[in-house]
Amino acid sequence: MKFSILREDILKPLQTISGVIERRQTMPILSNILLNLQGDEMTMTATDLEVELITRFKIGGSPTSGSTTVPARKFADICRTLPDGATLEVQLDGDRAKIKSGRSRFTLSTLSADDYPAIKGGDKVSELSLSEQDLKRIINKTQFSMAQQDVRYYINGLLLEVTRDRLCAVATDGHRMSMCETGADANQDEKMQFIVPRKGILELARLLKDTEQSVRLRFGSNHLRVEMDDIQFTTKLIDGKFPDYERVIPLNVSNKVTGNTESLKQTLIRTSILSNEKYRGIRIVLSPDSLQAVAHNPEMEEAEETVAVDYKGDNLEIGFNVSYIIDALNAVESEDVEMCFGDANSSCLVLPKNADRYKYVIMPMRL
């Protein structure tokens, strides 16, 4: 294998896969990326055996075929040092990749392509497309609720549902869950649902672009492809039962506030300033046009803030972890927001106004 390339067209693609690989692996080789050379297209691929990440791109010159495996962070931390518009000149002689580059020179040690493991996408159970904007959006607006590393295996991750003309997104931690759904072009009448690990998603999330390129979501029995432009990437799916989301979306939501979202967020932020450090729990009181956030925490200090709201139901006090309001509230695009409330032990609805696409319900707690 040889070939000559611009510093610039390999340390973005580089960039693109060098998430997946972890500081400490099991086996050497997991450490390394895998260059693949057919004619005139390199694929570089990383895993560690959960995640796989493949990106494609063209190699100029007259390059000569081949595939080796060489160590990822070396490889990299060389490219990107390197001065802009430097020439890389790549070969590979036994078991060592030769690289020149001005007067630097560099000596890799490598591991045998064929030892690379490979994740196998196995059979297809579904199919669907969708715009690239569109999935990073319904990606962003639901991960921050997913669990870390809880007991329940399957709620640390998000699930996607598919049906004919619908994904949905949905993750919980078993305090708050977050939905988002979108439509999309699936072409089949059964519901199917799949549980996509973190670490997928949040890799998956950082490759996603605000484009309106079509993405194709591949499901197979275990595993989850995704094939955009230049990138494949592939992720272990969690065999397990999502919990029944739709049961959680509190129905009796008697009493509504309306609000500004920015103005009810930074309340919330200022007030959760004096909150416990560790439970983080706010006590909202509401009463006729009037929301006010009171914070303690162990030092007897106390933060309180009254913002105007629109609100006509009856005086109500209710606990909860401000952190988890804020996420909302964050991820909340409109000016104004709902936030709709049963009784002193019920979920809060959150709701951006005059929208159903996505919505939060956060458990309250005991203060």
Given for the second form:
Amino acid sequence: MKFSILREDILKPLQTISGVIERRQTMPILSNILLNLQGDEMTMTATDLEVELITRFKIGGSPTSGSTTVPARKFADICRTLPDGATLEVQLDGDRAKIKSGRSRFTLSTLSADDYPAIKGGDKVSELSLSEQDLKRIINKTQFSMAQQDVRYYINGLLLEVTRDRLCAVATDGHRMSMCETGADANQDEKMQFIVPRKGILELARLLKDTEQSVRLRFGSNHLRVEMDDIQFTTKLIDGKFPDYERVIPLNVSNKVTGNTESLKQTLIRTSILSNEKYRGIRIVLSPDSLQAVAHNPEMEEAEETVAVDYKGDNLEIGFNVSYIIDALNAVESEDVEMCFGDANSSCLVLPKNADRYKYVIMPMRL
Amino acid sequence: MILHADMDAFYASVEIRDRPELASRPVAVGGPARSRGVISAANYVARRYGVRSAMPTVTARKLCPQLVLLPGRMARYVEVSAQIRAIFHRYTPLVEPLSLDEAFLDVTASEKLFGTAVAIGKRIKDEIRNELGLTVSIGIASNKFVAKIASDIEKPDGFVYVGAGQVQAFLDPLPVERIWGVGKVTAGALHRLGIKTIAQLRRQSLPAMQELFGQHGAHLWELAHGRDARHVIPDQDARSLSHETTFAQDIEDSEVLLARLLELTEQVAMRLRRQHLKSRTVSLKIRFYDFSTLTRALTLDVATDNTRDLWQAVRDVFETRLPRPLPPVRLIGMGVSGFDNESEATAQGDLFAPPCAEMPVPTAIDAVTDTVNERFGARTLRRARILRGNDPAGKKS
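Just the form predicted alone so far, so send over the form predicted together with its partner chain.
Now the complete complex, all chains and molecules, led by this one.
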């Protein structure tokens, strides 16, 4: 393998895919990226066995085909620190990769391309297309509620539910839940559910741009592949059954608060300063046309603030982890928001005050 | 000053105290021979025949056919242990129990109130004898390591004080096996180098010990000099709980390692529940054949005390965060930290909580297991997977 390339032309794809590589490796080859040059087409692959990113681009001049794997971080650092406009000459020489640029010479160790692990694409059980920005939006509206390391491994990810004309994303950590749906063209009658692991979702969200370009989602029985413009993203799926999320959406929500999203959020952010740093509990006190937020911490400091809202329901006192409500309000784009309560032991439903198709459910906390 | 108190043949002594007619006979507590039981304690009469704890009951019977074998009554030992601990607490709140029959006490601050460490040690010994009818061996020294050896050296009914100036003279003639952390494998390696006594170990250079045994070597070298900076950590203030086991032979078989790990997890989880704690962080410790040591931790979203949850977490760490292929392993350990107390941890409502006040299955399993094991002895009821790891080479703990 031998090719020359402008620093800028290789740096961007390299940085785009190398984010998936973990610092701490269990297998040496996982800290490498795969370079595969066929004719004038270069394919670069990075993986952590759970998520795989592949990018393709053209190489100018008269390159020689071949393939190898090189240490990702070192290769990216070399490209990054070379001056703007530098040209790199890369050549595989035995089990070493040699890089020349101006008066710099680097010799990198390599591992065989044949040993590089690939996530099997295999079968296809469902396929749909939607715009890149719609996919980005349903992920961003929900991903913050994903569990990180829950013993219920099936919630350490995002549920994607595919029906004929819509794609619905649901995330929960058992304490709160986010849902967002969008129109999509799936061409199937059966409802299907897939759980994408947390790391895959975060990586995908990073790659997606706000364009109207169409992206294709292809679900296999144990993986999801997303084809974007110049990048192919593949992630394993979590094999498990997501909790029945529809069952926990509260129906009996007689106590409805309508308020200005921004002023409610600012009130809660200020009050949260004096909540317990670890458990983040605050008390919400509802009375006609007023919402009061009260927080205490173990140092016996106290915060209290009242905000005017539209409220005709019962007098009610209820505790919450304030971070959960702030997260939800951060995601609400409408000027006004609706917060629906049952009693002090029931979950709260947060909705934008327009026709947008997302909502949040938050369980209370005993204070 | 640190005091190490170690009850003499504890389970057997409790049985003999409750049935004095057995006093002059060889007595052991343990499981019956036909169910492949092992001896968990033997009185000193039985020990004269060679009966030892951890020995298969079959072997003990061969050595001493007239042995009086009694089934363990764990609830009784727990009760007596609490009485002993209450006596310790008369003299200091800094009591670190190592097991039911063994504890460290830091009596430094108590000397003003109760007299010298030696006087305190004598009073504890007398009170345990007079009030409970049991004997204890006591070692007193300026650190844990020396105190622990001191309590063992004149067992039973021993009382050994090692003053600051006497530490080296006390340690030097002892065999290296006396050092905590020197098991069969390390002892063998030391012997091959001609190092048989603590004095010989002490005279090695620190770099040489590090070269041979890594971090562990440096630790042993410090101990050989009578230096040990570990504090007495009262159980209720513990920031972490852990158990580990060193294998007699290095193990490569993941099945065996996982079985051991599960066993350790059950032990740690039970201690956690006994102290009404829940933990968020689970850690796995592995020492390889070359003494290089790895610790890998995982922090859960929600604190737990379920054996099932802790096991799932540590198994996940074992399966995904260790180098592959796995080099031979000489030690495996499991620990928990990041404690939440129960009430705070459960204040947050759960969206998917089971309806009504039904106890989740894993919690119910733990409750039954704990009850059985407290009544009939540790490890009476265990997860079956542990049996898969019965490695023929045996193990020491």
